[in-house]
Amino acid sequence: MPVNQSQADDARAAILERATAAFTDRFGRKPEAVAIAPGRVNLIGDHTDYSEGFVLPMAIDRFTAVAGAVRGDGSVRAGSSREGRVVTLGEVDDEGGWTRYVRGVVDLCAGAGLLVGGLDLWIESSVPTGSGLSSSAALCVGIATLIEMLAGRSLGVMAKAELCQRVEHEYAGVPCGIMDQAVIAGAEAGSAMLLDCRSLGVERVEIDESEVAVLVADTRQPRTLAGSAYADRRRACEEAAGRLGVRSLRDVRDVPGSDDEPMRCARHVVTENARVLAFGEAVNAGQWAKAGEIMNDSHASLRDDFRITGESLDAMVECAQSIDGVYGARMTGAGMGGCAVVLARRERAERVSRELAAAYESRTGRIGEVFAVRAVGGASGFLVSS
């Protein structure tokens, strides 16, 4: 159903009040500081980050919040209510798991300069894991902005992002792009983010919710990065790159022709960087059926050139598109399993929920969740008075 500010706000208190009472529960003090990322949907722009293309995501109110403590010992101890327990880093078996972004937020910031010692972290998170949704990238970017609080000392938004792009990069085997840290760090309410990866500049494009909704459809078919076709396709697109004689494919100019891997790959993000900018003009425009019709171009792309859809979530965007109310409907994120996103008219908002989830389960025999997300704020940070 439709979210409205209250809720986000709402939203967006309730598990600060959590993540801060989680943590005077667990370490026997009250947190020194709490900081809150939220996480996000790619509206468009997917596998064009990495070849310094143009992207537009939004941060929606799914959120991780992170409380936190200095510690005269130079130990850094964490939990999460996801695993119910704190672990000391460098005394685990195996950091692996979700305590490698803490480890590389942790080092990364402290080789930037943000020296706080010793921490007590507790992590809270409405932010779906292996979703699509960027929960890695919500918490390396809410420890990062905890740790900024602690410090007194800001690194900046591109920097903070930069920085914890280099965690998923060093620490959890992800070639990932600019895209997710940039918008969770920087985002404006009620906006999404236009983003240039080469440049990283930043256009905001306004999102009308008295007149569309976005929905995220969970196809609940988990898939991690590391262990997916992401690195594959980051290869063939350096690959094709390469025997173009370019940079990156941001300076393709023709349309590859051919039909081999790497030139598939290719044809997907040349067109699709030229489709990220046709659909910031149409919202812009509020020309909502064009946008849509450029969401279900870009979701054909992803399938039939860079093959990255999977049957989950060709079925969950196939089901939205045959929906009243629609505008389009696509994949977002990495692929091969999380969630598609969907641009829907904001008084058919709750229908087209409920329909879909209908179809989908029909269709797949997979139950899915299909939601609104509002488009908030990027991450912030407040200490604590004692």
Ligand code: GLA
The other form holds:
Amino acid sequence: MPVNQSQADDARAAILERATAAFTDRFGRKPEAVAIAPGRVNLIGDHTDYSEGFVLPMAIDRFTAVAGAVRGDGSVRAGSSREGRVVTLGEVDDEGGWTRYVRGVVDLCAGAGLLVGGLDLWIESSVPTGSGLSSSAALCVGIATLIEMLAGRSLGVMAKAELCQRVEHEYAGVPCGIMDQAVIAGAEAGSAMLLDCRSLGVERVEIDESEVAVLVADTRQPRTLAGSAYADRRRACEEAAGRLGVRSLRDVRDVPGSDDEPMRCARHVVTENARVLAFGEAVNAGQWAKAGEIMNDSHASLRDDFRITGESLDAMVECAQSIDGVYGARMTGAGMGGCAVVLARRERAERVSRELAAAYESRTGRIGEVFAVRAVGGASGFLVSS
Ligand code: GLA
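Next block, the form predicted together with the ligand, ref. the form predicted on its own:
Following is the full complex, with the preceding chain placed first.
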């Protein structure tokens, strides 16, 4: 169902309230600050960010809220409603789980001069995990924003995004690009973000929500970003850049006809960069049919050249593309399961969501979930008055 601005504001307020109440309940005092960070869906430009290319994601009305207060003893205690318990960092057996993100953000913020000593944290989230809507980036940016509030100093949007990207690299072993953290930190409400991953320059691409709806179609086939496919493709892109004698695939215009894996991946990146720019122009001009076609081409390139879609995503996208009222559909994010993104005519959005869920189930036997999202602003934080 399409959501409107006030529903998005209500969702944000409700989750902040839950985080504040749960913090007070668990730690026996009020939080000193709260922060909120959205999830994201990428409209177009996948597997281009780590080749210094173009991406066009938007922040969505699914949120991670973090409530926190400083501790005098230097220890860091964190809990979440998903976990249902509070753990003290350094004392948990499972430092491979979500706590490594807490550890990473706290360490790197301290390294960047945001010293707060110890911390108590409580986390509430409506960003689904394992679906490719960037729950880990929302968690990292949310905690970093909270620490900015407590330290009374801001890192700046892109520096905060880069710090959170380093957490993925150094604490979670995921060699991701900058897209997720950048849009989660810096999005503007009502717009998607056209990001140049080389210069980190951004342009707003307004989404006219009276005309179109952005739908997320979750295949419910879990994906793990740390899985080998992501790192393999990233290596293939680097190999192709080396063979073509450039620093990154951003600098390539034409890919030689060779059909081995690095060159196929390079072809995807080069053509996808062009598609991101063309899609941005089409959206700015309100040319929805054209924008949709470009999304369909993007999916075909990710399927045939980059080979990162997988059966469930192909099924979801094909089902979507055959429904009346859909301009275009493609996988979104890292691929190999997770979600597709669908651009639909606003007045058909509810029907498209229902018809797509039914078509996907009858084709795959799997129950997916299709929901409308809206473009919200990036992370923000607030001090709580005592
Ligand atoms: C994941 C990564 C991003 C990006 C996408 C693919 O979401 O975190 O940096 O590479 O996959 O576009």
